[in-house]
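Next up is one chain by itself, shown in structure tokens, the form predicted on its own.
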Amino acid sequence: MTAHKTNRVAVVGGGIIGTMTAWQLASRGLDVTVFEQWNTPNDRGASAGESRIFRTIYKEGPEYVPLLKKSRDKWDELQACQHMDVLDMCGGVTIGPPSEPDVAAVIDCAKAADLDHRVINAKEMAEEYPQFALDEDEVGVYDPGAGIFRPELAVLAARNESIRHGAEYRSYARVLNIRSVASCVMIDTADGPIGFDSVVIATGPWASELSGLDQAMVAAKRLVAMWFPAMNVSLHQPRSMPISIRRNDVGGFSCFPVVDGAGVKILPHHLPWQDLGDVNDLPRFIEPETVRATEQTVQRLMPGLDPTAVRVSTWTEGFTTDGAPVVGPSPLDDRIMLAVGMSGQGFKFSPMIGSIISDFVENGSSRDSLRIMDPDRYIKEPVR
């Protein structure tokens, strides 16, 4: 990529990827404007849902580990600058048979990256973490470098830190089109066109509208989470209970300790994540069959919870066909940066996504970029 003279940068999307990118750009002295069709933060995109997971031992592959370690440093920096706690390093555990592919991948990653971890048998898990019911052939793989985010507060912290460095936010300002012209990249809004030296597209599940990536490349999906009352709240708070990822014949899910009130959040993985033809058609009422199936799984695998879903919430995320994010300059115009298709992974390393995009904007390259995230594996059609 050619390094361009860049002063004015637009970021389209004010979720965690957009706000983190705005922070990284503005901290380098660039003139940053963030366009968000709603407000920042909000509950409509991929940065909602009360809690998110940070992991260092990564089943997706050890190539992500350096990015995760650097992201953790930037999360610490953000919390210190904003005097706000948004990440609680409560540890994490992946539970299932050692031969189950995700459990095996976690163990392999820990060994390949030489990461601190423990493989805990079912009897030891019952003594140490009675919140989880394990079958005799299951183990827990403990990751001390895992934790739980408060996503809405994290977006707020990144937004405020970017503003502190000079970024401007335009809320309820929907971008209608992005056009490449010789002198700049034009953004069309209801208030008219505006030219920028570079534009970052960080539109989450709305990726197909502006990025040149259609629904076949980045599909918007519905995610459903449910909250179950903890019979012993103190046993299910972060100081006592790690985040967990469960793989069992009766179901798979992510599990989050109590952060508000008395509910443990369960995000089922074994039930289909519904494709959304139009993100704006996200259903807010969930079919009883989905709720009941999750309740049955909780009853079997989470003995300390009342197996009644007392709250159900939905939100959206953009998923690529290969499960890796799309991060870097568009092959069609290297003044347009893509940071979309996070596939449920983006929150934890969002500070480094912002840093990588900022490197490309400033220098035309980034030593932290991962080949697996390169946009040229997808884009074939012109950006419209």
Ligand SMILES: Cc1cc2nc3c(=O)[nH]c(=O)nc-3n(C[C@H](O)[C@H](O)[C@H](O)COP(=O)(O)OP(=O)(O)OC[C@H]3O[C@@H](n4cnc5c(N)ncnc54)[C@H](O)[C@@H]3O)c2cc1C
The other form holds:
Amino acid sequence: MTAHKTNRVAVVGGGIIGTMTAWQLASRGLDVTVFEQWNTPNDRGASAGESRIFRTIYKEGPEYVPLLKKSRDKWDELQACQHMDVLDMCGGVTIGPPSEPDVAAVIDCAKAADLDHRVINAKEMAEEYPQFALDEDEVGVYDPGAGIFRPELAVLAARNESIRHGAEYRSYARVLNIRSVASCVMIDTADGPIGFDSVVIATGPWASELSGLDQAMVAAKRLVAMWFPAMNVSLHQPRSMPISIRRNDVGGFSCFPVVDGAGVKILPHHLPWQDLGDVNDLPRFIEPETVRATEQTVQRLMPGLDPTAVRVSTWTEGFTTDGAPVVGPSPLDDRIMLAVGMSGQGFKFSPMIGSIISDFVENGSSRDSLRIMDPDRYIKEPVR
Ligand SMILES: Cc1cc2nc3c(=O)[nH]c(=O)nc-3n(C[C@H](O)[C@H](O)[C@H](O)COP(=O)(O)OP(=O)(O)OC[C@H]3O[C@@H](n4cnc5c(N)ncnc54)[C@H](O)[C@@H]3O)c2cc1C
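Output the structure of the form predicted in complex with the named molecule; the preceding block shows the form predicted on its own.
Now the full complex is given, and it begins with the chain already shown.
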């Protein structure tokens, strides 16, 4: 990558990736402006919806573990600086038969990265965590380095910390176009063009609009979340119940303890996540068969919940074809940084995505970047 003198940086998108990147850039003394088409935080993108999971034992691969450990440190730093609690380290458990691929991958990762963990059999799980009904052949793999985020508060904390370091936010400022010219990178908004030394694209599910990636590479998908009432609320709060990921023949889901009111949030994984043709047109409607299938799964696997989905909602996220994010300079113009395609993973390691992007902006390289995230697997260099 060519070394450029960078002073002024635009960040397009004020979700968790954009705000964390703004924090990391501004804390290094760069002049940062964040453009957000709505407000920061908002509930239109991927960074909202009451809760998110942090995990250290990573079924996606041990190569992510160093990034997760460093992210954890940055989350702690953010909470201390902002005097806000946004991550509760309540622990986490992956439940299923040991031979199930995701359960096996969690055990393999814990061993490969030498991480604290416990494999708990079905009988012990019933005593320790009666919130979960296990079949005889199932185990729980406990990760003490897991927890639950409050996503809206987390975005707020990152926004406020970036502002404390001098970042400026332009709300309701949609970026219409990004253009490379010799002296700078131009951003077009309804208020006219503005030139920057570098531009970071952190547009989440809108990634295919400005980044040079198309929908075949990074697709906006619809995810659904449902809340089920806990009969004994205190047994289902983070102090008594870890976050969990479930893999069973009847269904798979992420499960989040009660943080607001009386509902345990269930995010089904075993039902297809539909491609959204138009990311601006996220339907609220959820097919009754999707709700019913989730209710049946909850009835069988979560004995402390009433199996009635009392609240349902739809969300969107940008997914790449290989499931890894796209993070680094664009091969088309290395003054343009891509931080998109988080593929359902981005919240937990967002501070390190911001740090990696800041390394690239400042130095042209990053020791923390992962090869699997390179943009050049999707975008090729232009022929000169
Ligand atoms: C339901 C659900 C559950 C998830 N669970 C987890 C989990 O448990 N753990 C985890 O780590 N991750 C999880 N994820 C993934 C994680 O939440 C996302 O990877 C992360 O929030 C993505 O943040 P982002 O900033 O890239 O996107 P967003 O939050 O969508 O932010 C992008 C922003 O860009 C703005 N924007 C777009 N285009 C423009 C434009 N042209 N001009 C100006 N602004 C623009 C949008 O308005 C938006 O605010 C989950 C995702 C979803 C949807």
